[in-house]
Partner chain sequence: MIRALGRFTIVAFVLALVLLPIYWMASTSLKSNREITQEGTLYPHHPSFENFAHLFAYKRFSDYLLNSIAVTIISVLVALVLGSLGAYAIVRFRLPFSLERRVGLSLLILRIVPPVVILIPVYLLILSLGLLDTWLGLIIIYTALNVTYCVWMMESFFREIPVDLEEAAMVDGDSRFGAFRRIVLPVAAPGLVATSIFAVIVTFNEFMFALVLTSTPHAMTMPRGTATLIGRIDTDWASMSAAGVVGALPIVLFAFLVQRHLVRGLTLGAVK
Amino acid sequence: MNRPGVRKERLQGAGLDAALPYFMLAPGVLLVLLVLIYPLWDGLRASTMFYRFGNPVRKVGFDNYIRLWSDPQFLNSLWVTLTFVASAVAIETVLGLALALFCSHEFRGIRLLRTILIIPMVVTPVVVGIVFRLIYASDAGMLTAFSEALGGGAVEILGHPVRAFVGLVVLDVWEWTPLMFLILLAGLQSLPIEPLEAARVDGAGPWRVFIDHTFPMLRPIIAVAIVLRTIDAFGTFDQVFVLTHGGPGEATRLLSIFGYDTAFKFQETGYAAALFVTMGLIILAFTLAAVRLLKRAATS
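How about this chain only, in the form predicted alone?
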């Protein structure tokens, strides 16, 4: 026979057991609120303020956002950023897929080759920028030295707008193609081999096997890799800051460089906050669109 006191103690114990997971999650939730939520809220608040010498003076509402979309410098930086992201991610995807297809085969030395291919990804971006600046330098760079050794002249990269932009894309491709390669190689190794073997038995060549079977099964993984790399490329800063600082002119002035100059060089904190909030919204819109396309592709 259960006594009322025993029943009450059991109910209290059950309540404590049910609440225990929430108590254990509380430190992590508080950390997320401090590290993520508060800076986001503070950035939104700052984007509606006018600052002078780093101090908020008055509220301006959405004036910073209205000014942003009528600013030719912002529109130019947005175009440069979109062009850079599209060019770099497209090349990295193609090269990463080609390397993944090649390295998916087992042969002698393949493990060493895979290790070598991912080395650029683990190098600090600032170091990569410094190294490529030494390569591109027109006075004593490696390209100039190689050209002069062949009887040519100095190679001008960083002083020419188009060449500087292409040089920045080459830097990004060199550094981040290994990431695409790693993701796609893992995707290839996770594919079922039965459809591929059946296609080979039916007489399909390597190209038909890839087009009809490998690529359709790998497409969701390719889409995820593109989304992840696009989000990361949109905020590229370190390499550009070291390599060109947005120059020559505005040829490589990505949104990250424009926001940095606006906040720290021109001391327009509220305007810079509006810019970075807009960047976040653009990335969020792209991510939501990509997720919707992935769901549609998965159900079709």
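Can you switch from the form predicted alone and show the form predicted together with the partner chain instead?
The following holds one chain only.
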């Protein structure tokens, strides 16, 4: 005979256990829904509205998007962003790989190098912007000080469009090559040694070993590192905000800065929202394409 009390207790236990995963997931998921997912949807909605002085006036459908793709300022900003990301990531990959290869054999001093290389990655990005302003400034800058110490004149970087852009790329390379280096070094150290040793025994030089063996084995890790870094570089904001705020003219005006100015300086909220939605879609398309390519490469 079943005593109702015991049975109820057991049922209750089962019921609670069945509900436990939902209770565990709920707080985090609810917060993310409110603070990340809802804003994504809200941004989508805002992008179809016309705003005046920060207040929605009327629905305009896709007008903001149509305006976006015929706006020379946006197209220039997109071009600046793409060239910035491409050049910075390319340089970081090459330098990071070279440094990782150089460090793949243990030697004294490598620990010091790895420790020091952490600094650029963890320093507050705003401060990185300040660091490079202090280097480039024509009056107080390090370049000017060195140039004057050697008998030259003041060096002008941030007032010149091309030099300011190069200066921004140099900043990013300084800040993020260490990350490339660390990822690729870990990748190199995880490779099997036998094929490399065998090739070396067969008389292959270091360059041949790298081209025929190391690089093919390392390729998936290089690809992942490039994808991670590209996604990250695409959203660069803090450093540019401090270094040039997009100037001189529009020479370093990345999409993030253009969008920020459009929204918070010129109060064109709907137009800026359309810009940010477009930006999100570009990075999403890039990531999906990259993941598909990586998967295909992994299976073949």
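Residue numbers count along the first chain shown, from 1. Throughout, rigid core stands for the largest set of C-alpha atoms superposing within 1.5 Å between the two forms. Because the structure is a prediction, the values reported are computed rather than measured.
message: After a rigid core superposition, would you say the CA of Gly249 moves by 2 angstroms or more between the two forms, or not?
response: After core superposition, the displacement of the Gly249 C-alpha between the two forms stays below 2 Å, so no.
Core superposition between the two forms, C-alpha change of Ile66 at least 2 Å: Shift of 2 Å or more: no.
message: After superposing the rigid core, is the C-alpha displacement of Leu281 2 Å or more between the two forms?
response: Leu281 C-alpha, core-superposed: shift of less than 2 Å.
task: For Val35, tell me the Cα shift between the two forms once the rigid core is superposed, in Å to one decimal.
output: Its C-alpha moves by 3.2 Å once the cores are overlaid.
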